[in-house]
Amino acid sequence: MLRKITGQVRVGLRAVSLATIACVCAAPIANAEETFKLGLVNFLSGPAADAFGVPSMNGGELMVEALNAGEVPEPYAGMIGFGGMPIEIIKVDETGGAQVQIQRFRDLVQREEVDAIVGYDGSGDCLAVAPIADELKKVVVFSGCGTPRIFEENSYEYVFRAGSHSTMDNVALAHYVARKLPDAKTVAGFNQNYSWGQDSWRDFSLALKELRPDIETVGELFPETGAGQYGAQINVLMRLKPDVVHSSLWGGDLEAFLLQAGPRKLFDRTNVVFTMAEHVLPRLGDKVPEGLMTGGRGAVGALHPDTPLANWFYSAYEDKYDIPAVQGPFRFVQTILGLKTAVEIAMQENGGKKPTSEEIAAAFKFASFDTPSGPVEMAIGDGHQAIQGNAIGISKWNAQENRVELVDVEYFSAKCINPPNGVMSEEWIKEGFPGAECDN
């Protein structure tokens, strides 16, 4: 059973109908001087930094500053930091690969003595760090790492992900494509050659086959992460002439592909649909081809719901950094708010003391909390994995406002596009989405 703080959570994302989840009001902490030391990890250098990691970290810092100042609107108004404890942050660069991240994780725990860690977006990094978190008995809350394998193939005590995994993104995208492109007959995949890209293509192609069994797969391309040059693959796609090309590229790889495929007129010849291109649209501006179908890994960025919390965060981010908030900041912030909820539940249950890692982990399981992306529920992975709704739209240049918009947006409820607890994503899709609750 989900541990809801108060009220009833709707899984739909339409703006005015979102239910508000009130914050936990913990008892005062015993030592008013005590702080909560938090490690923040994301890509601060390398090809994923500019489009993804730095915006994520910026969003995290903004939220921590606002929480410490008591400036976050309802349902988090009135409580400083985490349960009255000011938050102290230590930033860590995720660049360097899995072995580097394992050592940096150990340093955060053993040298810096952090109380918890949030972040990580590379699926390989999450898969490597997760067992170390359990070994060291320190709570880590992943902000990204889309692969479903983290909690479908393993079980952890101290590891959580406060955002949905990639099945959500690709099932929603398959629903959208099936509806918007009824005449499509062929599809090809163009995805990075590691767990995120492989899992994304698997889920999308399986979901599209369930929804449109008449569509034929004509190609599967898996370039290496960070390849940067895609001329050969673009030529292959143009020869294959699929009606639909699916891609889960992100960060610098995604930007490179868009900038290289545009002049070659790939987007004039096929419908390229993206799992998560939303986060590069503000950076590329008028270089983004019109008519791209894309999601953003939730109702994020310009797709955010019309709630006080979402509107405040979207405006505050653009005011501070002079660029719109996109996927990375939204998902990073919901990770922090998920941890805040767990800390304050634990404090409510222990009489207002600073909670231990064991108490935080117990409180996090099956919790629900509100975010700028809408309601999030730790509903699967035995309470360690979140579900949330998603939104898909089509790119269009707005010359008057000098920015890319997403139009013809459709929202998909969490229980429509995520598997139930205890059910493997791949099997859920192959069996025709049993138990899915779709209202659109």
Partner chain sequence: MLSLQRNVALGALALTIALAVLGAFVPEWILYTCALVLAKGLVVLGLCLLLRMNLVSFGQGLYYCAGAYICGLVSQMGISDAFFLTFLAALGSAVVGLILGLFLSGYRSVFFAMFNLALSMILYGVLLKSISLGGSDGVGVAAPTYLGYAPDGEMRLYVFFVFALAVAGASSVFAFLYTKSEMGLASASVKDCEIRLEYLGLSVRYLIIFNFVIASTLAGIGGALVAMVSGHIIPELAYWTTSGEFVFITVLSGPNGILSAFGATAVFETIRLVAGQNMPNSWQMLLGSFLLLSILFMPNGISGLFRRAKAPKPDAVGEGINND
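Mind sharing the form predicted in complex with the partner chain? What's above is the form predicted alone.
Since only the chain itself is given, any partners or molecules it might have are not part of what comes next.
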């Protein structure tokens, strides 16, 4: 299974690298004096800074420096910056809510005059910024924000998301659970009381119901974000005794839950499965309970595919920041590489000039590119939303190497866990995944 997927990744990789090499040869290098001004937005303060924002920005900076120095391996070797233009970055904090983000977005576009913006992890921020991007005709590429609403409720010209949304993350997890836990009869949800938690639980429980109609939902808990104390909720789970507990917790809340649930023997009694717990594994180390099933919203971090690009990024990040790269940096550089691809395709079309926003947006639609988390295709949302494969594994402490490993990893291809273009994700799950191409 693993070999087959790696094979597929290789084939995809080769196709992408050939395309890029073609692109490198065809496009004349842009005027050396021109730079590409890129706004990077993510949480630098607040609860998400520690889990996603700061690691993401670190990864982004590393990637931009490497691109400017021409150090990124195949398929991006040989082309400095974006199409020969060195990248200049401006970092912006995402804290403060939708109104503040719109203010800063306008400031980036109209005062700083950036050429494009990548980032945003908060769903509310993405929903707020998207219409403004269209109004100002500036390309924005979202890196995080789980909500499928952006391209399902609206359509935008200049807005792209080069990473997964909550549906594919939770559908993959449901597949994994359905397969690995054949005896499970009951499930309960433990998700934060806000959109990401609510959406994740909806997608996971609907998908599991399709895959395993015999599994019954026995409870759903929605603890407050930032609550920090989960004793009472853990006892409810202990009392309900579900065979499976689904959780999309992240950051400090997730860490507190793991620390509190371990001594209460929750993990001995039930299988707790996580949508995105991958990002806390390196930091918690031996405090991570054995046998947790988790994904990381893509083949990211320790789940990264075995390609030169992924291996380079994973080790370059650890060399520079002394901690393994987790999903945040992977998603963020994926976004930057997507934009790079679009810019270079646009330059190929326009004869090598610095492309306009219209040209970048046109080139971005339905583009595909290679990333440290495997091949990504802007296949749905009318070419604005990426699909990519996902990987789920089980945690295991490796005392020799002093790090948490994920074992028994299964990869799910992008087409297996994503709805086809134009289909609403919730309907798609409810109808039993029509058009899904799963190879196992």
